[in-house]
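Heads up, the chain below is alone and in the form predicted alone; it's given as structure tokens.
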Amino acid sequence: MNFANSQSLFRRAAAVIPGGIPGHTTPAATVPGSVPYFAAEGRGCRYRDVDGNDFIDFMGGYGPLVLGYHHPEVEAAATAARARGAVFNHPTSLMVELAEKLTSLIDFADWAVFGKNGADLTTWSIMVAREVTGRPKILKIRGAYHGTAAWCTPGHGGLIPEDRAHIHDFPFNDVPALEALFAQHHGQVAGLILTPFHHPAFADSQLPTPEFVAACNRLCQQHGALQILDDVRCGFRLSTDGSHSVYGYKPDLAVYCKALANGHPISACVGRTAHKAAASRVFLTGSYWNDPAPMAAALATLDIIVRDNIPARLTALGERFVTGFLSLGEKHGLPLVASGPPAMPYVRVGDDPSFMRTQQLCAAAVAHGVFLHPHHNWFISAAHAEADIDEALHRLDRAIHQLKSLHR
């Protein structure tokens, strides 16, 4: 598979953009030289890169494309809103309609606000927790991703110790460690922020234990701290009403983004009436945050997710994909390990601490037209039909056979 145009564009980008392609889409985070660097177009569950290579996609823009590329109903709604204008001096009625939609879907939500990225509102949510409680400390899961602000970025540049002086982390599912932090910082904890399940890069996903969920609920209530659910990656993929209902969390605030508008830029934070006044005192704005087109896209996307019970579809398709993938590993004598819920699976080569073999597997998959990421969980979309899953597995069969042949 040829990536000459991708690599030429990257050289041009590197001359005028720090790092060439910054952030999570950088080639350095995948398998440089073995994957496309630039995309051209997409439809459904497939996309084409700038070299004309076509892929069955299992990343979906790192999560937003829950319904697939260029969904006709979503795009029609966004186009109709855009035709009336963009970024007026004021919000449109779509903002009110979307807030009403979210508060009707999510059982604990009494209000909603909107931003553009998950990071906008995870950061705002911890400020709300501090405003509600008058306390400085925030507890978080070690290795969890909550965005790019200084308090949580996985990067290292540009940080000073004060950025994280009041941020304290602990291992996922570790109840004694969480209890110890609440005890150590008694009366100082404003909030606990966590993802519904743990989906770190360069590691298996971990589902929460019932004991851990119960401890999060109990300790936040006991200590008067707000529970903040970062549902940016999982929201509306695991359940039509937010992921807290799947695992039993009782959040005070929850943040949504990726699947909210099927690729259109918008995020939301919802919360309880008890914290509404405090939330109104924490400044929140952006020049483009009231743009009506993404709000129209979000309304259409949410309607489709509920109407077609998309989470159930994603689960069924994901189970078909993961079961088939693991069977291929057995067939070829390649030990594979799967983790995470079926709608958001991650499969890697077993006994591979360096991830070198997993990188080789994903590079081989890409060479056969199946886009997989070696270090990040994957995403099933509603645009995948059973035939697409089966075609992807057929291609992976050939990819694994070729990979095994190279190592004989």
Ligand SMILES: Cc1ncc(COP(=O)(O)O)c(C=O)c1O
The other form holds:
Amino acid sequence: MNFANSQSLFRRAAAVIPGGIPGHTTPAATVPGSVPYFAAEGRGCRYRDVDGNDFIDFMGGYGPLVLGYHHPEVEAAATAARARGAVFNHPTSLMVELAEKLTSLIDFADWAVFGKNGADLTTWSIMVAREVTGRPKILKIRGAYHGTAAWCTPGHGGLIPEDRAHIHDFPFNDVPALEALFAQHHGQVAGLILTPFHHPAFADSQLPTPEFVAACNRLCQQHGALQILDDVRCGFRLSTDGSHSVYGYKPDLAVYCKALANGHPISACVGRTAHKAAASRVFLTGSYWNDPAPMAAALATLDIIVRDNIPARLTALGERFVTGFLSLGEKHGLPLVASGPPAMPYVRVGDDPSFMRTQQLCAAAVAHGVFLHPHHNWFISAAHAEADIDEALHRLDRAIHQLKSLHR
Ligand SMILES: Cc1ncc(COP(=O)(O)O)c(C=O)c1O
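Write the structure block of the form predicted in complex with the named molecule for the protein whose form predicted alone appears above.
Complete assembly follows, chain above in first position.
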């Protein structure tokens, strides 16, 4: 597979963009030269890179493409809204409709607000928790990603200690550690921010234990702290009504983004009536946040997710993919470890602390036209037909065979 155009574009990018490709799409953590760096077009579960290479895609833009690239109903809704105008002096009726839709779908939600990115609203949500309680402290899971704001970025540059002065983290599923933080900061905790399950980069995913979920619910209630569910990555992939219902969390605020509008830029935060007045006091706006096209896309996407029970489909397809992948590992004597819900699984090579073998596996997959990421969970989309999953497995069979022959 040839990536000459990708590499030439990357050289141009490196000259004019710090880091060339910054952030999560950086090629830095992949086998050099083994993956495309720039995309050209996509349809359904497949995309083409700038060198004309085609891939069956298991990343879906790192989550947003829940229905696949260029879904006709979503694109028609967004295009119709766009044709009426981009940004106005006012919101359109779509904003109200979308808030009504979310509050009808999500059991605890009495109101909704909208931003563009997940981080816009995870950051706003902790401010709401502080406004509600008048307290400074936020508890978070160690290694959980909530965005690029100073209070939570996993990066190191540009931070000062004060950015994190009131942020305290603890290991996922560790009830005693959570209890200890609530005790240590008694009367000071504004909120606990959680992802529904733990999906760190460079590590296996972990599902929450029932004891952990119960402790989150109990301790937030007991200490008058808000429970904030960061459902940015999982929302509407695991269930049609928010991921709290899958695991039993009782959030006060929840933030959605990736699957909300099938790739159109919009995020949402929902909350309870009790916190509505405080929420209205936390300033919230952005130049493009009233853009109606992503709101139209979100309304269409949510309708399809509910109408076609997309989470059930993603789970069934994910089970087919993960089971098939693990059997290939057995067939070829390559130890594979799978974690996370089947709709957004993560599979790596076992006994591979440096991730080198997992990177080689993903490089071999890419060489056979299957796009997988070595250290981030993957995303099944509703555009994957059973035949696409089977074709991907067939290609992976050849990829693993080739990898094993190289190491013989
Ligand atoms: C769980 C979670 N929270 C927050 C974010 C930040 O979202 P955004 O990149 O849209 O700001 C992400 C992005 O990957 C995420 O996965």
